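We begin with a single chain expressed as structure tokens, specifically the form predicted alone.
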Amino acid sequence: MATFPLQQPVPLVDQVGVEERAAKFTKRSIKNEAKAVGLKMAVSMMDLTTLEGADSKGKVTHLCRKALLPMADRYDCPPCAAVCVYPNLVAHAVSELKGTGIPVASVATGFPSGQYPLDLRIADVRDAVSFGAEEIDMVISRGRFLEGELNEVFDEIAATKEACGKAHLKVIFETGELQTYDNVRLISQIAIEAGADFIKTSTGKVSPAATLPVTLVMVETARDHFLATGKKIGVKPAGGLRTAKQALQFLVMVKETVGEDWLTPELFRFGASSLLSDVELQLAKLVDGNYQSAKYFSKG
């Protein structure tokens, strides 16, 4: 198991500098051919997600089919990266996606609050993995982190990673509750050293969620860890991402910060419940030459 204290130094974040750099990524001009490539890439990086109290097997079946074939064949749109559901629906999603190569991800550890005893959170993870989840999205104890109990937060991430077995671990910070970029940088390094395969901004239940500046801080942490150790850690913005324009801005940020090697579903994901709809509309516009009504595309 990983050990605390941290092996890599955690620098302070220049708030003005981060926000200025992030703003620059929104001003890049992307022409039609490159735009089409970028939008298809964004689809291939989406964790198509349903995390509602009314989730059912029927809804998950539809989501799985949508992930496999987001658009009609003539649009040449790739499948999504994964389908993310609650643990009780993992087995059904696994059955629906058998043989497709699309993994099932599951939120766990008392999502979205993380306010459960650790033994229950670990049991939640083990259940999801036993049902067939290949990826686990955990939430940290934000209260403990904000109270300075960093060793305890490190230990809970490390314990969750151990419970994952062969499943990949994405660690959700809920950045909208962390107050400062310095805290985002610190928890990013803690999660990485505790064993995270991905660091993730948000549950999608708290605002603000996946902003460009916050995600830039996380991407820079992953970059610096790679430069220090040679190990690549993925980054996943989630929550509040609804437009194709936003997705392209995030991809520009990744390319210009860590390079094209990170432009792959193995290292960058979007947590998406509504983002896919707008990407579909924009792709259809590029292919057909005009906007279509959203009613012509099934909802994820």
Contents of the next structure:
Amino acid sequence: MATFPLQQPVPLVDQVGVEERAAKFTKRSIKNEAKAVGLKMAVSMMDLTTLEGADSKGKVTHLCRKALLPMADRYDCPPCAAVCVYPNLVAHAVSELKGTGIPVASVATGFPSGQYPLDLRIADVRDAVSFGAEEIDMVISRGRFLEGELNEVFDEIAATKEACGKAHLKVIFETGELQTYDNVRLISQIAIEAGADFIKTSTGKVSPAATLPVTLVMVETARDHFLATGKKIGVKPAGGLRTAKQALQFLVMVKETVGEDWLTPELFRFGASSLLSDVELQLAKLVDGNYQSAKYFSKG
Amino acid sequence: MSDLKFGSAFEYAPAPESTPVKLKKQYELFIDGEFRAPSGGRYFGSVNPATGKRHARIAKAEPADVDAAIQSARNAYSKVWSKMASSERGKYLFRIARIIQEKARELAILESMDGGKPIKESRDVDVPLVAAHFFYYAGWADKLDYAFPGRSPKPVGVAGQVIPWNFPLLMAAWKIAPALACGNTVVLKPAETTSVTVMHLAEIFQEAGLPDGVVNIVTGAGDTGEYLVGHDGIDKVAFTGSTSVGKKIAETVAGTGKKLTLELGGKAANIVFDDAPIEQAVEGVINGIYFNQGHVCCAGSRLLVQESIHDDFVARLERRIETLRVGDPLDKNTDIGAINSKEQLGRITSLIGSGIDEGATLHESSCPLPDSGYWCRPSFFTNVSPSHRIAREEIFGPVLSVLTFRTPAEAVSRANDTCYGLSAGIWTDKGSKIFQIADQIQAGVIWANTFNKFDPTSPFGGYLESGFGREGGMHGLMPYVQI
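Having gone through the form predicted alone, I am curious about the other one (the form predicted together with its partner chain); can you provide its structure?
Starting with the chain above, the whole complex follows.
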């Protein structure tokens, strides 16, 4: 590929400094109206996800309806950004969501390990797209990245992007396996230049997943790329996000790092399966004035 | 050019700290274990800098009150404190530290009300460090023989201590804790604009059962401090404040046999090399200059940035200051609070004016400022030359001067081109460079890839006109012992 090496610089990241900065976002106090705005925003950015071996059409149906109407009307809660499933369930999800405007996202490329030959991974993508997926969440070859085969990683992302056609490509790094922030910064830049529409932290199958400092490094990469080229790339933390408080901390980080243009589902998403329940609980508390039992909210 | 928008989307709602604690209407002197009205019956106003309104009356100590305080400290020293088993002294200090922790929230709120600093800082930095200092020196009280092996250290006597307004409680802790641990007694004078929290600390001393007269607090203006440090009844002077006052104190004390430590001004260089982790360096520079409204003697007020990354770095700083939140010190989301006093705001404003007049370029945050009280937008100057006043004089406000260098040797010579030598910062991903540069910089504290980190175990103090003597750590015991 002629496009490698990278067009933009990849600055060094100091671990202590970036973790300290991330911790400062958690000190912001988000109350009252700000909390309501933030929580609704979080719901609108949520890729409601189910990625289990035991997933069934029935479960996906429930998930789709939950995404469409997360809470009773009186809470004025927006629908979720997308529903994310395995390729086998894409067609079913698409038919469930027909006419709603909510896109179906599919993991592909041999998710979650990606340890398959490239032609199979590409075929996986083409299948998901042909079933109607409008967003593809691919995984990179972490092993090849750690071996230093950056050209190969770049080319695979570019090839996947091509296979996506009109579908949006989200590139999953599995940052828990890449370990260092320098690696996260580097792979972010590689993915962006190889054609990613979104860069995404994790599969949700490896811990740690979407930590605040890792996502901060990715948001900073997207910001610097925008400032250099004018092109906006989205960021999606996924995995390990369970509480409304965490979601608000991520939104604070986005707001103060890259500005309000990124506070939209077009450019920031949460990949989560259980986060919505806690957000519902908190939203209901803001409206009704008291916390209710989690039993009062459907599990999707 | 496409740029980021830091507007009102997802605007944070006000998040004021609830204030269960109220200031008293009037604060008295603390002499011989009790609160006493000043002999002259005079009081002066203490102003809340966030409103500009007077919120308490503070006793003005007359010379007779200072005499009484020193006499009480002398009695406590010779009859009680210096004779007490050192492990017992340690117990009092531990007790004080624990009570400070218990009252942490109350003290943090008062500190922000009286001094204007954001509650985030008084809560997370000032008050925890105050407790940590008492804990740390409590531990030393019965181990002084190990700090000075074979020297059998003895206390000095009565210490006269004068502290500044930028960290009222913390500076009191830095002064009082080591003095008491070593067996000395204290007469302390807080700054005129920030006397309130130290008087609440006096209540904690009472609650801890500290013997009468071991710590005495006299409030007043510069003349009270002058009378205290010139007094024959004290054996040791410790001062933190401006270099000009420090020089006068040095003259006063010269030839009297009193021990003296001075912690004065600074104009620290924060050196950013082109191989630095850039985003973290930006944060470090921001924290270095805007922490506590820039009212920090070790503030990184001169940014020396390598020429090759200057433009990029300045652009990043410009964007970053737009996200700093200036306003109500008691709001938990406030990053920059109120300037401590009208006088200080005047000094800062005049130095900003001199920067503009001398040809430097001002970059200022566009943030709105509250209508009343004393406020200053975070700002920095580019096109600063080393001869500009803003590159040489301590501004003591949220104003940074940006200069450039080409080579490591030039960075060192620029960093040392100052009459001060309190602190410095070095930003590079290269470990060997950190040591190579740090060895050549004349400064008491040098931070690498971080800034404004304080710990009671670490000595703090200056070179040149930043003063002499060290506070903190084992070194901080030295000024309070005879060996």
